[in-house]
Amino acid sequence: MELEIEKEERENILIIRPKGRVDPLTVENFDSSIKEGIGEGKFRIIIDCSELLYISSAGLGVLIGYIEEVRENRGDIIICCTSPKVHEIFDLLGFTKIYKFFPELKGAVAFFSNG
């Protein structure tokens, strides 16, 4: 299955919206969308999972690979709008202890706006 990535900027926040599956075949696309944003100095990143069907350990590895750099630059990676199935994957691998999760995009944007 294909992975489509939508990017949006709002209030100096980069919103990345993966549509489809992040798996070993599509992870490079997911990785490059985050890397490109960081390369442009965007360290406040929201991963909007409202249209994410699945994320593999390869996709989770991408998020782990950037979290230190983002936080060192006074930013963060926040995850929102996960379906119960996708949220379970994050939870099983301990991501809910490392990342902030919000049920809606509005709450994730507000976190950065108030931070």
Given for the second form:
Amino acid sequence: MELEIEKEERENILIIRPKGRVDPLTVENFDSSIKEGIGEGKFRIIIDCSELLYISSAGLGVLIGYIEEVRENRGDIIICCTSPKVHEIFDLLGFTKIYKFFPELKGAVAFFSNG
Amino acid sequence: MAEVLLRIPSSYLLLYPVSELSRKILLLYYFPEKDATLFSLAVEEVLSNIIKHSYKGKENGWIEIGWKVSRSKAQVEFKFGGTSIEIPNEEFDLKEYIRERRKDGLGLEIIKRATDEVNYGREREVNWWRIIKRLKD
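Just the form predicted alone so far, so send over the form predicted together with its partner chain.
After this comes the whole thing, all chains and molecules, with the earlier chain placed first.
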């Protein structure tokens, strides 16, 4: 199974939409999409999980690797639109207590726009 | 009780098919969807660790996977060659991981949290890793 990454910019917010599975085979692609955004000075990032089927520990490691950097630059990585299965994975390691989660993209965008 | 035995090469391409097979075996034995899914995550992370650490990502290794599943308990035993795996016994703290930008050990934590029992050993050049999930009444 492959991973396709769709990127969108809205109100100076980078929306990253992984489609498929983030696992050891595809994690580089996911990592690059965030790294490139940060490299271009985009620190307000939404991971739209509406088409994410699975995220392994390797993918969770990517999110861990960048969160401090974006927060140091007055941004954040927030996560939206998780399926019950994907939400379970985030919840298992406590991500839902430390990262901000929104059920819909609209709410995630509003969080940045109002902040 | 069902017993299923599978031998696969150490390829990341097989992570998804094997974890999905595991999920479906547990569902056949009336495990709730949530338990079956969490256990399949553990199966995928065990395989991923074996391929990454024991076989250094190479596809020429072998892994034997044996399921023993009843209506109250699911057990999967993995046997494999390659080098042994170090399993640290430290407390997981996500905040500390974020502070230190650590990425290692997340898979092991998923395995621990998604199962009820995890055992690992090595005998005569063969490693074994066993995970168990019990259904609560």
